[in-house]
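The data below hold one chain only, encoded as structure tokens and taken in the form predicted on its own.
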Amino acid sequence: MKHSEFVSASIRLNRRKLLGATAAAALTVGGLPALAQSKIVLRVSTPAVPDDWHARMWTVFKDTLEKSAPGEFDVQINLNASLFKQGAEPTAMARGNLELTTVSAQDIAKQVPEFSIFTAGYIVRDPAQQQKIFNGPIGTEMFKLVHDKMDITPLATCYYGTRQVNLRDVRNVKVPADLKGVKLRMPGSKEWLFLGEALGATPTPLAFGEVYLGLKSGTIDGQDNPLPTVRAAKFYEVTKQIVLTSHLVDGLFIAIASKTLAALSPAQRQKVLAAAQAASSYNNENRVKEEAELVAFFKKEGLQVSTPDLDAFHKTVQAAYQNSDYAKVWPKGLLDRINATK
């Protein structure tokens, strides 16, 4: 199934329960239709910092938008976790209250167990693969999953970046035993703490808007992020080390709520997938690109850069979620599908 064809499929499901609110609106006391004249809102809420590609794209996706349906929306976009906090958009968008973000792999775990498969550590090679993944049938199977159980739409997959382990104080770091009593910042759901336990620091939740001042403290000894994350929040100001553990080939996915996609024409839908997907290529593009020249960015900026022991890394990771409740409720043989995606 094509992704415009799961989008359809989405708002088949949600047309019964709109039809009620759109006979009833689309009415006035002359009998023409309410709000003709009105733009359609798309409320955006994100946590990511005005200079990361995940900020700048909802740019792309509302030039995009407006471009293609001139003066039908108004997106209005809130950075900074401004409107909501970082887990919570989910929650807003199934009661009507957000209409657009781009949520977690993690925060999808959270009722949909199945998608946790995503949030263990060494599972996804690179970025092209992320992308082989989501784009074909595996992402159309799990993207059902979520629109079922959560009532949003997820529309294209963001490259959030590979993983890093980036430390207050330097330390000597070649296996995960190095890093036991690391107060690691994560974020506060089971799934991230799994993942720093299994890394084997202590994994301390934190929200992402107090991690500058925890490092500066000393609250925490250290945080995990993309490369570009750790430029774009300047964490680099309060840090003396990046440990290349690669550890988390890490994605974003924009996501609509189903109900507002489904209250839309379908060009319209169409329209806001291909503004989705625009956003999604503009950001994947810059992403891969700024990575690969950061690491001389920030040993320009006086970090140390080290890469431990990776084989060790992955199987002690690995290990620890083979043996965990979580590969219990991974669809059967979806690792090995995982795994052939070239």
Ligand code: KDO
Second form
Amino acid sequence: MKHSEFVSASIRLNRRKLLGATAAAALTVGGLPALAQSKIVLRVSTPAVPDDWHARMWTVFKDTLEKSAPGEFDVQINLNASLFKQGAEPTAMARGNLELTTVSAQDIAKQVPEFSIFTAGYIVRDPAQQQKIFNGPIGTEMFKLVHDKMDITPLATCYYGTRQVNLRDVRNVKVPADLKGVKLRMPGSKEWLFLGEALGATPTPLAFGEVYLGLKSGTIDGQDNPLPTVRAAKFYEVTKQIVLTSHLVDGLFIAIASKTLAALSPAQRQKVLAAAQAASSYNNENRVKEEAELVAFFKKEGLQVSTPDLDAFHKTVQAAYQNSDYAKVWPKGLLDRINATK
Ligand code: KDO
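Having seen the form predicted on its own, can you show the form predicted together with this ligand?
Every component of the complex follows; first up is the chain already shown.
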């Protein structure tokens, strides 16, 4: 099943669940929503800073939708977690208080434990493989679980970048044991904290918006994020080293509240899906390109950029996950299927 077919199938299910077959039929008159005169408000909330690609892509989403459906939608973009705090978005969407966000694998795993396979270090190999995984049968199966359990529908997969360790002070980091005692800031959920622990550090939970000051004041010793975000959020101003651990090829999923999607006409749904795909393509292309250029930029800014013993990191991190409760709920055979995705 293609992703667009998955979206259409999810919508059909949801409309029935929501409205009952007759009411669902009555909502569309001649292919147009009954309330076509008033614009459909789509509120977006994200912790992203304005200069980051997954913030800028929402303007692409808005512009694409305005072109394909002039005057039909009012897309309201709220950056810097100004509408909902980081991680609170999926609940807000299920309650009808928010229409769109980018949801992380870690936030999904809270409600869909099977998804925690994508929170584990060194599983997904690179951005191209990530797209293949989520745009193929694995994505369809996993997104169905998200749809069924969370009342949100993933529309497109964004490459968020490959996470690297970024330290306040220079340290000789070759193997995970060299991060012992390092207060490494992680987002505040157990899935994230486990990753920090698996890397050998002492994970410290903190919201994204507080990381810059935490690094500046020294309440944390470091943080992990992909290089484009280290630039966009200006963490390089308050840190001295980047250790290229490349521990997580991270993804963010553009998701819409399933009730919102179900209330759209079929044509509108396709336009929203196409706009989400245009936004993620914009993000993915720019992020991959910039990621390749940033080591030189950080060196120019005076940071030390080092490469650790990646085999040692792989082995330690993978062993931590394999021996954890997370791996116990990974669907049978999924890891092999991911590894076989080329
Ligand atoms: C972060 O808090 O480190 C993180 O990178 C986690 C991601 O899942 C995502 O929430 C991201 O922040 C924000 O979008 C800010 O870039």
